[in-house]
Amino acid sequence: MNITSISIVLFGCTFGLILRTLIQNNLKIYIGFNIQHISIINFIASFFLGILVALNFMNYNILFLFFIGFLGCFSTFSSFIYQLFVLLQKREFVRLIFHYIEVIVISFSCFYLGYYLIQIIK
């Protein structure tokens, strides 16, 4: 990797960190969201990313920018791991399991109607 792609990677996730932060710090406020907040942030990132994937782009730096710097940044599984380990320590089993379903499910169907979306437009 040279220092150009280094420097577009960067670039993407200097902008998916504030859209990210922006999105979490407004949830906060006006929705009251306390865990789910990242899960809204990951089905956008989801719906993005199937729009991307149908975009099948060749460009190398176009796939730097927006797959690993802005999405990369953007949504974060780490971020799902922890709210699986905070409804964990609170014994939230039954929440738990539910919050996991629903984030695979709805996060896969955010992905496909990107894609489908694209492949109608084509």
Second form
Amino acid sequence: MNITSISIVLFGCTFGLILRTLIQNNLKIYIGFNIQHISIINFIASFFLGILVALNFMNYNILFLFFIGFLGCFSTFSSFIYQLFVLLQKREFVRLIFHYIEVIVISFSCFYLGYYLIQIIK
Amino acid sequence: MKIRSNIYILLACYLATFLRVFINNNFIVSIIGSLLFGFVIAKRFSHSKEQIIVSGFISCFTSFSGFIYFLYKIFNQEGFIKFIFWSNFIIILNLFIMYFGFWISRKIT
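Can you return the structure of this protein in the form predicted together with its partner chain rather than the form predicted on its own?
So here's everything in the complex, that chain up top.
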């Protein structure tokens, strides 16, 4: 990695972290049931990832900026595991399984939504 | 104080990102991240310290998009059964690792 790549990763990181913090602190969505902030962030990240995969960039700087920098810092896997861990601690096993399936299914739907959106536009 | 705390969060995020790039393996990264997360939540840190470690470091260290990309490749190359196996295996393993980190932290304290 050279200085340009490092700067690009840092720029993507900063933007991803700020956006995650803003969504975590401000966005509240209720569609019949509460969607937790971390899940919303991960759904949005999956949508962006779908777009990125469909665009199939060969340019390393764009991959550094979006995939490693922005999406890497915007989405969070450990917080998703923590949500499941909290449910496990409370012994709410049905909610744990439901939440797990919900996150995986919606994330993949968002991913393919972004992916096919770009395929249609192309 | 808040500006200082935000700068520390940003620095922790940069450090985490470079560590992630250096390790370059999403599976190992997720395991380390879950262990650390479990360890940290069992400790009673101040709010700002917890923000720096959890929101700054661990959240930027582990990547959900990397996990989804891995599952997408498995789904495309090896089919639905392996996709189900790997997604369950990674999540259950990470849950246990987080619990292990939590348990160690409690034992130490």
